[in-house]
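The chain below stands alone and is given in structure tokens; this is the form predicted on its own.
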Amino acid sequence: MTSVLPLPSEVSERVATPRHYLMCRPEHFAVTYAINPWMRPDIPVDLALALRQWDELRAVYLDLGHRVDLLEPLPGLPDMVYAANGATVLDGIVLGARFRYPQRAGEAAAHAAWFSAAGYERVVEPEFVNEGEGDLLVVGPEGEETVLAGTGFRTDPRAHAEAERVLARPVLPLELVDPLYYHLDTAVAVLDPVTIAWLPAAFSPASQAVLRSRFPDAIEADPADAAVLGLNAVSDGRNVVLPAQATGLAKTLADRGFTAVPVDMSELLKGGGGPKCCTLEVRA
């Protein structure tokens, strides 16, 4: 389930970073469509409950320290609480999204609206099919990092130049073949600067080769866990906000020197997403 354990001294070098995320309340939630395989609209949603596992995710956070910043819900856009895939921000530069369904398309106006409206001086409505944080995650030091980035089911390949070009960083492409894993986020967790958790079946053999190569040390995923979207989590360099069922995953966390903190995301599992689908980061 891991690889190599490490050593004490590396257990005690886990420091949180204070973050600033923007997530969206799921008023209007419901699955009355299916364009990934965990939607059934023949199975019906619990919107109390949804918005009660939302509300912890945000408290958590919030009793974490880190800043959350709210997009207004709008109706007829049921997959607005999933706000990581509305766009990727580095340097303060937002890059928006544009969606493969055009049953989201709405929501990329809206987040591109909520950034202008804040200030945000660089708002690029791209070219090609990029879902935001779904297939670009950001990992490496301040100021070097770099953007793995997820093809394969929803983004554009050509979308990989475009990013690296308008977030002035290097762009990994990284190729997903299991659809139950359509986005990069329900396949690779950041953890810190320099750790990823990863599910290797989910990725072209070639994509598990370069991430082996570029992440020695990573944390490879059970299967029981992934399937329960374990992977689609949120750490700020040593909380790692996680699907409470990913008791695999936690426990492998904790043997790292990360602290796993729960929160169950049961009903928004039901759209296909978990704490990271629901949370899109602002790196100023």
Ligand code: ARG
The other form holds:
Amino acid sequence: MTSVLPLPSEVSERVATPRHYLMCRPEHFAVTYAINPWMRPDIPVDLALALRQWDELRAVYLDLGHRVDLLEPLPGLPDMVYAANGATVLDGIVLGARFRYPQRAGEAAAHAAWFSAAGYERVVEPEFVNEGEGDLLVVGPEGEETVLAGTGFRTDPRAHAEAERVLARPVLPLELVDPLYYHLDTAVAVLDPVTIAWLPAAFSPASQAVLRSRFPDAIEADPADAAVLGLNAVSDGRNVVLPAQATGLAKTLADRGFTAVPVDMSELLKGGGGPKCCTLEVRA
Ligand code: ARG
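For comparison with the form predicted on its own, provide the form predicted together with the named molecule.
The next block holds the full complex; its first chain is the one shown before.
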């Protein structure tokens, strides 16, 4: 029997699954301090535009059929819009965050309180610094997920074992080396249970080798797409919501059978974030 391998453009239809997200409207968004190289307190932020862009992101998720819950924004926490950093949720277990910098410390309790009020029974306050899904990305088939765990700039390597214990999944430690890609979700996008897109140069040589062997079908992002935080994308298995400026990556995704859904997040980029940073996935 002969078999013909499908060409990349003929990959079988990708399947979207409905998701549950937690978001926080950027009502108090500002860039008043700099804890990553994208943040420039001297450059003004257009708050009205940030709100419009965020409203549009939420509308995109609702149009795609996803559920979006909202976390109450708190004054004095301008980075709270980056909801992905507040927790990591798997099997309904909530591993809370502990932030590296004091400017964001207050966000952790707000997330934990939200999950407790929503009826989540296991909300764990961590001992070590972890910045939620900024550095802990869940990948793999349901029940057999692995947690890709970034370190180097924010999340403490000791948090990896803690995540493994609390979430009851193996953790794959990955070392980030470029301060522009300070969170794992700026350098890797999880597209489906077996496919990631990533920027190899953001990782140490050892971590590059680990990712290459683990994800042979990975999409290597062009540095120009990564530089507009194109990898800060949110996928439901088929639709990939990504920064509109990442046009090359959008084309590659389309070639691989995904539907690219571009959103303009230019104002939130001034804080060093894109669509994924604004989106915490809640896995029941
Ligand atoms: N200004 C925020 C910080 O530096 C941006 C967080 C972006 N979030 C993310 N998931 N990458 O902490």
